[in-house]
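The chain below stands alone, shown as structure tokens; this is the form predicted alone.
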Amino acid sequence: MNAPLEGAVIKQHVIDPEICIRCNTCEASCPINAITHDSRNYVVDVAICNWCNACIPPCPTGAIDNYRTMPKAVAYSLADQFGWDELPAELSRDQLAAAGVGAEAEAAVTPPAPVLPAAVSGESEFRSADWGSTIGPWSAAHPYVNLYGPKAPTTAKVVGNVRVTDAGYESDTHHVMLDFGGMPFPVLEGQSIGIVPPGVDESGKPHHARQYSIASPRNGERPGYNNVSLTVKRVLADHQGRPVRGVASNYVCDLQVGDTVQVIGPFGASFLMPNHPRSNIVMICTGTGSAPMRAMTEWRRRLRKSGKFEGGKLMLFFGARTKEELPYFGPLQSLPKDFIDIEFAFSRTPGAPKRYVQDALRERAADLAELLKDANTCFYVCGLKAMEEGVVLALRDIAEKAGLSWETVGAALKREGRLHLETY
């Protein structure tokens, strides 16, 4: 049950329906499948949280640090959650007393302490979430969050919309630009914003925004002016390939130049790019999850542009079906070699073997064992939830084959912000 239950009173761990932008983060970091989805609200079940706080850390927005004094026998369910269009006050003192709870046991409430992970608690068991850092890296520089919420949104006009996969597939992913023009949004590579769709879903209710990751650096899609670009792709079948029509996703990738959109956030404050000039950078990814390895990628290029850079190692591993279904396929052939190492992964291309971006890992062993034991290197995963245990499991084996201990190894890239995952 949620919280010490001794008495009536339980605190119960809610999530704010009007912040929460619906990325994720918090049933993918939660240990124990406490938190799950419909197509509105996240919701947490007060019959299996056990006030771990692991899904605290990671969520962009804070919607999840929410709380109510609840008498016990009347917690919100899962049916009250998902209905909800915003958080209900916390109950009255009278109300509590009419619901045979008195002020004593109202003021006993405590919520135990949180408890770490099986995998870092050293308990058998392998998740790969457990390994992910909930802390930006140490030279990571400050990001600015929630400048903009669902009630006041900022408008961007758009200045740009190219397709960056091949015309005549089924993958098709746009690179859109969009302009604030006055209007302060300082963003940095690796943090998000939310796209608030026009109009009103099946329900009459307006649409939630959707979260695109920034895929442009933080000086901007072109430098000094006030925009940044968006990786999307259009949505047409859901995870199980039956047709759906993505409403977010299909209205960005719609858009034409001069359009406007509503949008909120910025959100993240964890996945950041250190800012040591040394710091070696590995970003694992399949699709759009390309856009913040982008971002990372065209800020230390401009770094080193500017004699900034000062040689820290750069690493690519990127997965797609098919080359024509990967993004940014060509301008990625043309950057310098001594200044990144790409590997790409194709799992359908015809009359070649599948190879996945962990099979890409495990071929290139060797030169990650060597980051691996370099505490200036950060690792950056971001796309399908499907390979993330695949890739961690495989910097795991690379470690350990290399006489490293992963126990020490992992729990250091998590403790100090160096392990990354974001994956949908």
Ligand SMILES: Cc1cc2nc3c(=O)[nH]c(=O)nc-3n(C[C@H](O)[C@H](O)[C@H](O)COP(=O)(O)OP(=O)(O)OC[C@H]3O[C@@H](n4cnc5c(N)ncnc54)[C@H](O)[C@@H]3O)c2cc1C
Given for the second form:
Amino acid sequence: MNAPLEGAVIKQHVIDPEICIRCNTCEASCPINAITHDSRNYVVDVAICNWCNACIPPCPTGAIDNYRTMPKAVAYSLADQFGWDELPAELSRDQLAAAGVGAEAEAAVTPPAPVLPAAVSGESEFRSADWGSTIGPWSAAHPYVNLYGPKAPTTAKVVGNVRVTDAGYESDTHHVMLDFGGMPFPVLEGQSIGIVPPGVDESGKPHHARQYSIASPRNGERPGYNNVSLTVKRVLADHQGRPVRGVASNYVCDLQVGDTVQVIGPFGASFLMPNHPRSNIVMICTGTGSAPMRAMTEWRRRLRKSGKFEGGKLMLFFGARTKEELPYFGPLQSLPKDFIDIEFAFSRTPGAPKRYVQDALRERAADLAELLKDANTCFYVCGLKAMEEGVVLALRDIAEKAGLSWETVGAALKREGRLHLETY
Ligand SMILES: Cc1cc2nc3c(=O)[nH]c(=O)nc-3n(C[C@H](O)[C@H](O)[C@H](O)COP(=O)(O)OP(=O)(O)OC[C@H]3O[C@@H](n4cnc5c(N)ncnc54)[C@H](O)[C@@H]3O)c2cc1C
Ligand code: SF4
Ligand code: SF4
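Having gone through the form predicted alone, I am curious about the other one (the form predicted in complex with this ligand); can you provide its structure?
Up next: the whole complex, starting with the chain shown before.
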């Protein structure tokens, strides 16, 4: 008899490398580090994954929502998955039977029931990623996603490329405008697109797309035009500070007006702004994390200009090393004070103490506590990965000092699509 032992057949959780845009969202949302990546593929470790499902809703492409019925003994290893260019087909009945898996066992296999991340259920250490919403605010407009996939990108024309940080500083950030001409490319503030760099990587395979947040509002960088803008920082050093020339960021920063680029997307169905009257928006960002904040601010500004803005507070906490390295510093200064309340935080201004966004948040605790109490407030965090934990901890401390329970407030923010984290 070759019936499999109980639990010998599994639904193995796998990621489709052809759809995955390598955005890292799943790795950041997995509470038990079951997801890892190399320079090409994101993969799930079958020995760790417990089917909590925390990674499924945040994935912007659906690439992670894939399973294979496998005899446990021959489940795909990490090395197998790193080598994939496409998902292997399901094993056939004959292949499963040869591995001792009968039709009965195959039919009976179900993934374990989803388990809530421990930090959300209040059982373990603080993990900022656990508090991020995977749904948009209730009043958000309907987003379109995945209109153009990696197998069928669309083409956009570069109609502008200007540097938005001062020359002579480490940060070289560009505001790049892309026009889609007659191709439909509907976007909302907070969504992103993928740019496919031309050429191949060191293993001779086409470069995978890199994601960039849309920096313009839904009706275009120029109202009524079918164009979007991006805020792209040239990567010249890796996260450890070693010199490296980032493939996509250098390609985008060097684009000339008239060039064409391959674009996929749009992506993102949760980092979306509320649309209901008197909804408040608190935006917390560093560097290029300002892109979605620029989009949201500009949309509200256009609504206000056309007399359709029915109130609601806008707060922006914006961090950079120095003011010269802060994209859009000039235009931000000219926004009316009764429209947006801006706090800058500079961490490397010569002669001044280091100030980070979380310091600025704590200084504005009284205002933020009121906004945390208001169910019409949505919080957005975007920028450097390193800022995320400090920011969410600051929000927790502000809530608790104001006599609010973070377990209650934080859980409501998450459940109601009112706290969004997008760090990279
Ligand atoms: C949802 C989302 C939105 C994003 N939005 C923006 C945006 O609006 N603007 C923007 O500029 N970027 C944005 N990014 C980051 C962007 O997708 C790329 O990762 C970044 O431009 C680097 O790509 P590259 O091809 O130049 O570098 P790669 O060739 O991919 O990487 C080169 C090396 O640099 C490291 N590296 C990658 N990114 C950085 C970085 N930012 N700082 C330091 N080292 C890095 C890599 O680990 C690698 O070692 C976003 C990412 C995500 C997931
Ligand atoms: S299902 Fe849960 S444990 Fe498995 S990879 Fe996704 S987030 Fe991680
Ligand atoms: S596209 Fe989905 S599977 Fe790929 S890295 Fe992003 S979240 Fe993970």
